[in-house]
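Below sits a lone chain in structure tokens, taken as the form predicted alone.
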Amino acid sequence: MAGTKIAETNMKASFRDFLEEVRPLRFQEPLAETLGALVDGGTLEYRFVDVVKMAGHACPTVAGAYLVCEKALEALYPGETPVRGELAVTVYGEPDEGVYGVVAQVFSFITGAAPATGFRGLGHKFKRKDLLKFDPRKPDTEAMSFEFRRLDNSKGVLVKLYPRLIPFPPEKAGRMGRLMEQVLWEAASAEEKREFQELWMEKVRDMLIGRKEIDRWLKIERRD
């Protein structure tokens, strides 16, 4: 038994402390309740580390997508627990354009809104298919724009993420870029690899925990 416990401990993912500290997103999930996986009245909690598991990494793009969801949910469900599967999401970009595909995966994982490959539903309920769509139009050419709309009351918001406005010292950004190239080409020393990882995680931490100047680089508009 002791050996089994040690093995289980060794298999458990070890995340940086700050990744565990990010405020979770909680949902009602009627489909899980209906099929018995979730006890009546229970809620599902999605933490940032869950998104890291889904994406396989943490980066400014994944962090930004998580914060976009958080912002949209706060605006659409003030004082309420959001309902997973009852949100339609429009990504204003192509699925293979830049990082829009990655962002869409985060949205789908958290909200349940799925593209054409999603769940078709049970009878007339719980459809997730086609609730996430891509639109090549750009409401703001300087931003990555995303619309979230409730299915029950049609209230919507447009969330704009401005990656270039996320503050990070230029000298650190330059150093991080040079180190990344060395790491990818397996030309970095162990010390350089650690330095790269610290710089990379510093930017992610600044976004998720520090949120410096967040009102400049993450904005929301009503779409009712």
Contents of the next structure:
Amino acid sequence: MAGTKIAETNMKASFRDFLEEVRPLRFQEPLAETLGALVDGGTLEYRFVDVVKMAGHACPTVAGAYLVCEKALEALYPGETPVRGELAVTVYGEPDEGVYGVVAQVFSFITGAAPATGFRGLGHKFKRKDLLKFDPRKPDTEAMSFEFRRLDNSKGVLVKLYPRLIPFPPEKAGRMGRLMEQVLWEAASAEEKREFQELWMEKVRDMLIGRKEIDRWLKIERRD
Amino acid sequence: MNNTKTIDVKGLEHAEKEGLIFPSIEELAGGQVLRLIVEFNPVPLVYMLKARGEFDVSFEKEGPDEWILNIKRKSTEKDEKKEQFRELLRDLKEGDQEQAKEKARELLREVDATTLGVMEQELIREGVSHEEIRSSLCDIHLEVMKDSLLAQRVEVSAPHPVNTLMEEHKIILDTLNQLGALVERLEDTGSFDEFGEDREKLKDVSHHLVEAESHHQREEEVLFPVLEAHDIVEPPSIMKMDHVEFRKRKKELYQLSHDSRDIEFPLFKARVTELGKYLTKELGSHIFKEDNILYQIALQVLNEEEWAEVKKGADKIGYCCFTPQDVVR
Ligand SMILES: [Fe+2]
Ligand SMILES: [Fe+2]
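Structure of the form predicted in complex with the partner chain, please, following the form predicted alone?
Every component of the complex follows; first up is the chain already shown.
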């Protein structure tokens, strides 16, 4: 779509409130520190809305990826501030399969672990390239599985996301599917468009804020 | 005509190529040879000619920038119904199209393709436009070829990607039948009220048609690139152009069926009728060409490894809501 002129007052992105309320993720970033972007002891905060900016949208996949990161970081860095660039991530899927590519982008953005296109490093330090890998051998066919491993102590976790177990009333899901088709084929009225957006955001909010039954659809196990 | 005639169709539009190639082939008498020069590997043509069994087909040159094909007719055939056809084809141009076409189809069951080809050649000399050739003669060609193509057609079992695509075609054709019936009923209708429950049915039908996009996507993103890697470039590109035409019309039909509040009934009726007729006819013939020519060529050309890749790629894209689950596993 072509860019449109927007009024001066609208220049700032205005996100839905709940998107701003999601718990942020905090990192030390030795690379930023070394090169001077961060002043001594400073940390980097990654908020969900930052991920929305990177992805260009919010959806259950992006929300799921954010929660997977949060879960892995809590388990790997109890009581510590995680260190960006110090994690290797394995995505059990293929880059062009389903939504794995999008999920991987979120992981890269948050943790600094990059695929082949990432930073080569400065001398022997700060290499980010190839820290994120895809592996088609899925450990669980029902789940989307991801391994996060600390490079400093080689402790690892396997996080599993079960998208189909995230609770959402089937009638709403059905309605959302029908509305989505109408929106995509440009056959939705203004009200239908709004209804669709509300349902879509409701699901994202349920995941990020409500976290209903989260232990059923987001699981973690140690992999040391 | 000498014993050998050469035609060079390099650089011509698809319709122009067809307009030259088919008549020249049909014009061949027994023992005569047509040397055909094209800039791509004419795989579908070779396939069709072999299916007919009346020709010896061999390559004089195979790429990389031009292909020279020698087509020799094996035996002579008598063209008794020539005059009858001349009239018919002229009717196709000037008279009642539908009626003439129906008559032509009946006659085609009795007459061989050679006679038809000669007649077409003359029709072209009489100045029929390419568009007309495309819309009427292309169909008639297909009609003539139908039996031999159907007889040659190879089917494969699930979960082969061609099996999935063909199963989906059956369902799409069924949807097109429903669309055809709806359009027929709509023609006798004077208001939205009278159209009644059929409006809901039209919604269902258009939902199924847009759902078929993933079928086209799998063809375009997975199957066609492998064919292109085998130098089979022209047929996929024509199929892709078809997909674009279908998408435009499916979108309008979908929009009409979902939101007809702001449209007057006569306009609604006119648009739905036009779109419905186009889709039933053109998408139907697109599917026939794929089932009986394009997929068949693919089955001959691709090896097992390539099919495994196609299957993997298709799985990644996913299937339509109507794709039978047991055929993709
Ligand atoms: Fe197609
Ligand atoms: Fe198809």
